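The form predicted on its own is given below as one chain in structure tokens.
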Amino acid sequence: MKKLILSLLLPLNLLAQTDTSSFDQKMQWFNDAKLGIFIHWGIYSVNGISESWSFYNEYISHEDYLNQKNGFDCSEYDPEYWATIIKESGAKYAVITTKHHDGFALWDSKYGNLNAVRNSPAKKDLLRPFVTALRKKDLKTGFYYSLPDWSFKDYTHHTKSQKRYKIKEDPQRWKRFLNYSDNQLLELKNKYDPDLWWFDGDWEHNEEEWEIDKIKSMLSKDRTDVIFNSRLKGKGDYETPEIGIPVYKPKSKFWELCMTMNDSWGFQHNDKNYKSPQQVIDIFVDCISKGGNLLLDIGPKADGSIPEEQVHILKELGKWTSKHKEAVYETNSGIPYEYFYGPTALSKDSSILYLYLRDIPKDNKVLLKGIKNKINRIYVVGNGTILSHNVFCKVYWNAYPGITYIGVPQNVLDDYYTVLAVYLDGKINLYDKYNAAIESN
């Protein structure tokens, strides 16, 4: 009987291993990418007000909010330039808001009555040329899509104080909404075939009401490698923390921080509180060290031009990523801070340890503790300079591997982050014992 049970369980275990392997393979490009660009673009950029929330929170009437569509002319929209500047930043993918909570679609949807082609001076599909430009640059395409549509007549919510109905009171009306939403999603899938779906707004209903499994099945048909973010009541492929870098590494194997350059997702004329390139790279390095991605947002103007402050940040970010690409892409999370007082990352095979130095090292040295491996060499990434190192507190009668001091002359320092590559004699081996007294003598 035990043999029979074992024989029945074994294929299931093998299947589970295959599923895990298949999932990791699907997520490989995303895990290697490290940097993506988020694009919030819609009619809210005309007046420069909060996207969708400005009418939902009743700071402005719904009618006045929608009147912005008359100024959404996209006259300076250059999708080729967008793709070029995104590529230059070092990003490997882009996610664009195909439709925010306000229901305004950037493509010519046959469903609903609010889109850029039929309801704005733009009079054109804004997604097609951008998707084409991204793929010419070998960049992955992500589509943001809002589950709620506060403008659609058959959706439950309209503003914070106005709810149209409850699902249990009119389930047929809810079905009409789901049919509208499903048809829009199928249009996006069939017309553009994105690599990643970035959903938002799942908090207003539960998993069954949204029909999450149906959405995923529908969008995965004939495209089993497509990726979903977690805002499907947690039934996605990766976590999506927002604005604030996690203090601790997220539990999920795959995750992505989405973050604004200033304090706004969409373009706002009065928001000049931009982060400096240094501050953006600070956050990016933190994401890399914790094994995650950064999805950095830009908010184009109503005419389609990208604000110069945002272009500047993208260009400076690109200079740093280009110089340090070895220590950015295809890396894994680093080692605990007990071993090095700063962010770190590891190569895929864990035989190269990358040390990120934000500041000028005191006495031109940095210290690394508890590395049991032999260090073959240390050099400055993007510079090539070989660095000297010395080991202290290593004695024959104790297994403690000592403290390694690495010399870092000021002439090799980067304007933002200097990165050191520590080549080890194999997979990193960290000392993890409490030190005792004499072990042998």
Ligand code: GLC
The other form holds:
Amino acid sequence: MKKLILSLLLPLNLLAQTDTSSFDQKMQWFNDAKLGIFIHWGIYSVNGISESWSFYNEYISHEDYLNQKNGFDCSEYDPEYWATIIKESGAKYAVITTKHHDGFALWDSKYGNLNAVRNSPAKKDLLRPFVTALRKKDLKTGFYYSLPDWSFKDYTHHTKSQKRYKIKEDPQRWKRFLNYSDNQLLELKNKYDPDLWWFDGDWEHNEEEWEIDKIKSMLSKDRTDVIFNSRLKGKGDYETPEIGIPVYKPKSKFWELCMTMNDSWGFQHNDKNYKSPQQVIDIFVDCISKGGNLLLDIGPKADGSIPEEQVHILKELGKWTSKHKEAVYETNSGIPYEYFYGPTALSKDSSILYLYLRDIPKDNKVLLKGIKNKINRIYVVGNGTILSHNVFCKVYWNAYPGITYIGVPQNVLDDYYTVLAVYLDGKINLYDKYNAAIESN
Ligand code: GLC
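Let's compare: the form predicted on its own is above, so bring in the form predicted together with this ligand.
Every component of the complex follows; first up is the chain already shown.
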């Protein structure tokens, strides 16, 4: 009996292991990427009002909202430039709104009747050249797709006070809607084959109503490595906190913070409340130190040009990421703040500890506590200067590893974040005991 149970358990156990490791393998490029660029582009950029929500919340009528399509000319749209500037920022992937909650599709969809080709002076498929440009630059392609479509006649919700129907009352009508969105999703999959699906708007229905499992299996067919965000009632591959950097490291293994550069996802003429490059990098470093990604949003104008403030942020970010490559990509989350008063990250093999210094260190020194390893070398990332360090409070009669003071002269400081690479004699080993008085003699 015991044997039988064992033989039954063994393959199951093995299977579970393979599953985890193949999941990790699938997530590897995403986990190593650290930076992605989100793009909210649609007819809302014409008047510069909030994407879809402006009519849903009844600030303007649906008709006036849709009339913006006549101004969506995309005359300056330069997808090669978009891909170039995205690459320059140091991002490894981009996620573009193929269709927001307003239902306006950026591609030549055979389904529905709102798209850039048929219903705007752009008169072209805006996705194809962008996807091609991204791939040419070895950037991964992510598609944002809104589950709700507030303009579509068979969708349940239209505006906050106008609901068309309840699914229970007319399940056939809901089927017609699902049929339409499944067709659009299949069309996107077959035409462009994205590497990542970024769903949004799942709050309006439950898992069964959306038919989440069906969507996932349909889009994973012949593409088992495709990645899904978790706005599929949680049934995705990674968590997507929004706007604010999580105070605590998110629980799930993979996560991505999506964030605006100012206060808007799409282009808004009046919104000049941009974060400075320093503030964007503050948030980015926080993501890296907590083992996550930053998906930083840009909102191109209706003519397809990218606002200069946004280009500026991308370029400054690019200067920092290219100088600090080794401390950005392929890193894991760092050590607790008890050991270092600031963000940190670890190399994949945990033998290099990266310390991110935002401010000018007092007395030209920073301190690190409780590292049991021998420190082989410390240098300034992207600069190469070797730094000296001293250990204090290390006595031979207990195991407490002491406090390490690292000298950081002013001349090595970066404009945004200086990064120190602390090379350890092996995998990091943290002292995690309460100090005893005398442990040996
Ligand atoms: C929210 C909003 C949407 C925006 C998205 C980005 O879900 O509904 O307008 O596109 O966040 O994460």
